[in-house]
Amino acid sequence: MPVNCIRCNQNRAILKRPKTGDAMCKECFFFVFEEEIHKTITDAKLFKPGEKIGIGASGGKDSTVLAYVLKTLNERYNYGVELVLLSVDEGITGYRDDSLESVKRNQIEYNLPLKVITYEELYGWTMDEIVKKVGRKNNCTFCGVFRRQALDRGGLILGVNKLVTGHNADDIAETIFMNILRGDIGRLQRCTSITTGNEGAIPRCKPFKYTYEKEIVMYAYFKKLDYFSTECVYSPNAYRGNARMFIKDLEAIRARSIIDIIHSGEKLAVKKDAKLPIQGTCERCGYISSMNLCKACNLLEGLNKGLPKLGIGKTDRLRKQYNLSPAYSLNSSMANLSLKSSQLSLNSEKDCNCDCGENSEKSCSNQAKNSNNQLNNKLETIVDLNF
């Protein structure tokens, strides 16, 4: 027997909502969709009239769905805000380069200025590269931290006053159940803090933050948005995973368990004896960081020096057996952002303090390249430690 909408009780309802429960028509569906992120920024004062907003978008569901709801709630209720789309390219063939062909394509329907960023340009490295020589089991490591470092920088270079990324409820949960598997408190402590690195560059906000990943897929499937829906070929290893699969059986039991861990996550309190980390800036290249170095620095010290596992376990044994101190500059700050491919390179040929006559400052590049194959010969031993 067919059933009304339970808003409208005119029209024939068509879905399920997840979030509820509720059967509802399409048009009903899709004005409480919107109200409801509408009340989540307005609650949360995430706008300001006349800021400039960078909207995170990866061609996906959810950044595609953000871009097209952010602009109809922009023009609405009159924000006051310019939204322009910021896209950061990995480099992983097959995947991202298809991807950015649909943020292009949005780029036109919806009328936004569009950014590309890409990893090679600021790190000299593609992740298809970077998983040559790691592997697949840690590159999602290289890939979340030089991700988060690049839209700060694209965001820099476009004068965003904050970037937008479409993190769903689901994320969310996920993000704090794999804090407490981790033990790490400091970041589950901020996880769910709706509007995040206030104390860095550029703040962050999750408009999407009590959205459920279902209804942003009936929402763009209903609208007929143009996404891309491929899963990253490398993401399958990514610990990611396990904490997904975990919220989904959850789920399937009880809808508001998304819900219910979210607000758990906002409850939960911290020692005040408990040590946190403290956050200052890296001190080579300016990012805000809890370290010396920020991770990215650490991460592509590994990548430049031979040694891929340097920076995600415990290293400090192996800089101190190869003598790893940090021995090339990224030659950048956060106002800096001209990154290129040989200001990463560790072994100049101007580098030089030996026989041959250069500069005595520097470190010789004879000696540097002996060095490296010192240690290429030892990789692959090294690389098999666990640590």
Second form
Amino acid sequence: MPVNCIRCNQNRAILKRPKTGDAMCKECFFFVFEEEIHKTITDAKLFKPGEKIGIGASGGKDSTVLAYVLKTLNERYNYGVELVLLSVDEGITGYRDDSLESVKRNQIEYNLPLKVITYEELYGWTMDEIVKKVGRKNNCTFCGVFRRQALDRGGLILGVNKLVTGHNADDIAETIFMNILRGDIGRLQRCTSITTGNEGAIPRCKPFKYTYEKEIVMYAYFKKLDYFSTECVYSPNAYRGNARMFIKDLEAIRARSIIDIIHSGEKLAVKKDAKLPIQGTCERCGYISSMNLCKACNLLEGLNKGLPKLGIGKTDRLRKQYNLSPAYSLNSSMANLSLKSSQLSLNSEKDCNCDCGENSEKSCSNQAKNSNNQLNNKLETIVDLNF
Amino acid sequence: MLHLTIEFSGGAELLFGNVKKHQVELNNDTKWTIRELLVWIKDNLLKHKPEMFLQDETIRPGILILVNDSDWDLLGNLSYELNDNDNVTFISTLHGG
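Next up, the form predicted in complex with the partner chain, please; the one we just looked at was the form predicted on its own.
Now the complete complex, all chains and molecules, led by this one.
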């Protein structure tokens, strides 16, 4: 039995909207899909005329649809913003190299400039090399932490005013749920904001905050947009995967659940006496951080010193054992100690002449290098056993 | 015989040897609904990981089904009765970028 579109009442419906249950034809669906995103953008005043907006583009469905829709809306409603594509190349053979091809096709089709920033140029390590060092257990931690900074650093290079990402309603519901499960109140409070990072880093916006994944995929399908879809060749994040399947199960039973979880998340108030992490800056690279050393610098130090477990979970003991400067939360009393804010870029880690991975500003002797090498060998053995 | 075109995309094709389009013929002695088709696909086309395709005797949540480019949610889902020359498309939403 063909169903007619609830909006125009003329054409055959092709989609049942998960948010509302409405049956809609193709043209009406395109219209309401784009209009809702336009409304999200204007209600939250995401863009100002003259701004340069970096679109985090992975080549996947969300960012491909985001680039297409933003270009469409920018022309239709004269936002007056300059759109640029920004891609991060983690250096994962057989995954990112393929998806970047799809970004490059979009770049040509949508006629938008593209900047690709690589982990190799930012950190001196590709993900393939990192996985060789750390194994397949915590690799997603490295990748996630590095990617977040990579987008910001790419944005700085491009001189963008804002970054937009393709995070959709399903992603946000999933993140709310994960933060509840982890008791991460700081993130729980932040994760529902449409714009984050006003405190210094480049603001990040999610125009798809209220857009269902199902509709994004249907939109891409009916518009025949070219996107890349495959699993990352390295093991997926199992914890997020579970949260994801839970959200999808809920959606199958009651599709509104997703938007309702977001609503609940937005309205949650954090008790006044709840201790929240103090946001400061990393003393090494200047990036926003609730520790004296940001997660990326911690992980990078671990990689460069052959201590890949550094920065994963509690690593105080490890830092002490190998005589590394302590890492501590900015909430703790140690934050009162005077810190040397060196504001170095991550690349300067490589400046040291002796190639030991040490920062040029810090003492680095051949003696230290030798002991480091011995350490590396020992630790590699331990690490092999552990992973 | 019942002639169907079955397509997989959005990453769902990875479960089917990376083949996106399949032309199949089914014996139409009995009626075929999506419910029976899913089991037939699992037994005849699926290469591995059945839990990535089916869950509790229906499609795994997160994989969309369209029949002749219409959302199966409008067609009665599992109980939709297939017709000759129907085109059934499976699109995974579960794959990231």
